[in-house]
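Only one chain comes next, encoded as structure tokens, the form predicted alone.
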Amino acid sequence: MSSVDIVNVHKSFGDNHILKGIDMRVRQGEVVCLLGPSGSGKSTLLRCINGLVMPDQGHVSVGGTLIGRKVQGGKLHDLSDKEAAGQRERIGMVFQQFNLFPHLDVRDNLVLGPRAHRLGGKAELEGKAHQLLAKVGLSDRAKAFPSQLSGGQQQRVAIARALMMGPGLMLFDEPTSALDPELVGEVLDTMRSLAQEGMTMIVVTHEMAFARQVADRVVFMADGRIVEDTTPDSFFDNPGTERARAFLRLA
């Protein structure tokens, strides 16, 4: 499990500004959750933590390792590529949408990133792949395609996928948002049972009740900034600030 220290990140698109000035530490076995209106910048901060996305200024740093950067006579220099893909590799990353491969079966998605990065055999990987599926109660599941499956079921080999690269990270981005509400709880509970694991999570969400249940932390963000940044019952019973305050109204 790895921790994660981000020292004064910004992010700017063209003439938007994204993030201004991000001071955050999360630490080994830390579930933090982070909450914050539309633009706030929640995704862009996640993009720099696993390297998809450079800080135009500030640095970010995962277990100790700089992300995306190394420091060759006293200089910073971008990572290569592969250099990069490398480091993604430790950090595993649970998006909106699945992205599963249509044409390959539940397994075999799974498989497919280990056996590429040449981490295990084919027996051995298919073992650990049968595992996690039913680590995340898919056990049954393994021979079928993307289209056979619920929304929910999708999003739960795509945590299962991520998983069996043995990441130290998990970072998710709104991985309930793009289902049916019915299938949220089966997400929410698989991704549960790995904070109680102890696995180091950072959680963009707009799921209030499994933020205050299951974070550490709750990191409110608004305009590029860290608002707030405490307990969930002290965000959710006596938010500090009135940006705070007029979203838990809206949420």
Given for the second form:
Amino acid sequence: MSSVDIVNVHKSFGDNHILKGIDMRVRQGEVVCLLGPSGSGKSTLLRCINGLVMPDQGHVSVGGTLIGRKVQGGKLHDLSDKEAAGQRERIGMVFQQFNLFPHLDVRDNLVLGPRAHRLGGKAELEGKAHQLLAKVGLSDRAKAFPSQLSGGQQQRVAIARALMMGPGLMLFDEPTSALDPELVGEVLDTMRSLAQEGMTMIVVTHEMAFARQVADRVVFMADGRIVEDTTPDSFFDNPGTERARAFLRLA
Amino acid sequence: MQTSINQPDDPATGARMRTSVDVDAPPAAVPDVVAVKRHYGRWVAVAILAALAVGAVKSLAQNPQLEWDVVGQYLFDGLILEGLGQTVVLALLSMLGATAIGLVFGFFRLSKNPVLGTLGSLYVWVFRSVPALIQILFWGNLALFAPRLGVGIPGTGWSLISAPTNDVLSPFAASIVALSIANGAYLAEIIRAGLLSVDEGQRLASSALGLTWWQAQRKVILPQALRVMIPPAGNQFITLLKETSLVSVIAGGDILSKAENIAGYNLRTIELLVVAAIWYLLVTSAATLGQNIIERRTARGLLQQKRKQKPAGAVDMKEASL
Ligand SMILES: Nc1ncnc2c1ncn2[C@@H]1O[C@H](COP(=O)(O)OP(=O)(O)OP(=O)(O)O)[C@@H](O)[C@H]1O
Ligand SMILES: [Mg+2]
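Could you please show the structure of the form predicted in complex with the partner chain, as a counterpart to the form predicted alone just displayed?
Everything in the complex follows now, all chains and molecules, and the chain you saw is the first one.
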């Protein structure tokens, strides 16, 4: 399992300054819920952690490894496509829209990543896929295509897919926001059991009950800055800022 | 309780229709049988078209200028079949070349790198704008202004290999080069559109799984783009199949070149054009059939993509095995 260090991360898209100096540290095995109003930069920050978005300034390191960059002559230089891809092997990510590969069945969705990294033979990886599908309660759906699954099932497949490479860190970007209310529970249960196993997790979510129960810490962002970084109880019962109080009133 | 629903009077019978629904009333007798639709208009159209077709076939069949036994005699002529083979090989190789070129320039056009992007746009602009016939004539007559072709460093006089243009670039080779380059511009656009049709989330998910750019294209993006690309690419191939007839201007050895050669000494121009036309019709039909088969095979798993989030269990597994 990996710790995460985010140091003075800035990011702009064109003239839009989205992240304005983020500092944040996540210890090994910790579950951090990232909350904040829409457009505050939560997804952008999450994507900086696995290098899908590269900071304009500052850096992120995971398990002590600098993400997407290397130091040369006192400056940061981008890694090659291949080196950056290799780093993502140990960081799992789950998206709001699931993003399963629609042309592949469930088992092939799971096996694709590790095959590309040559992490094992076909039979071995398929065995592992079946184990993980059993873990998320979908052993009988290995041969189904994503479009034949419910949203909750698709998201559980996406979680299993992210677990295939044995990640030390899992990033979740609003994993239940696209789900019908009655399907939210099954996905949160899967995440809860992952947290209990000691997985380091950073979860962007609007599920306040989940944040309160499962998170070790709540980080509240607004306008590209971290406004509060505290325990769930203190955040929900006794928010320290007016921004957080306004956010909680609406939630 | 009474619910009132206003309905127009029936003008045919003059009877007043029920204007209210009495929930407690016994249901009226409604027949169980739905009338079969009779498409009279269609039958009339078919009859007219059939009459026109019979007329056209009759005038062709009975035209004294067109001797069908001559057509039959040349349909399987050795030279014609040889030309047919050349046409098919020419079309297949050119399609292969055009696809390779199209892949490169299609990706270029989507590249964030402005140099590659501009290069892609320029390629498409030039080779889509100049008529294929001019491009064929150009490559066929390359020897006129580039008598030798070779690999070397320009201006130094040093060269690795060099050979007379006409030895390297036979009319057949020139035809393949010209058709590949010209059609490559169209394929680049088809491939670009296909790549654009794939959801951005697929790229994100591929990257997040640690696939390199090329692994993501090969395993995730292109297979999905293919589904969108196949109908226009099939269309382009059929256009290309017929476009191969243009190479007869540089004696490219295709079926039309052969038909013209034969007509040159037996003067049966119309009959030989009909022979060529019949073969084009057959080859194009085969290509269309092939396209349908490929389309069905690439639809695997994606057919139901539109019907999102179907609950488990309500699924017909036969769909998956398509
Ligand atoms: N690739 C991009 N190009 C341009 N602008 C972007 C890009 N990604 C994000 N943005 C902009 O950055 C801002 C913050 O986006 P981000 O997705 O990080 O917010 P968020 O906190 O995740 O919001 P939400 O709760 O709606 O998901 C938005 O205004 C968005 O339009
Ligand atoms: Mg977001």
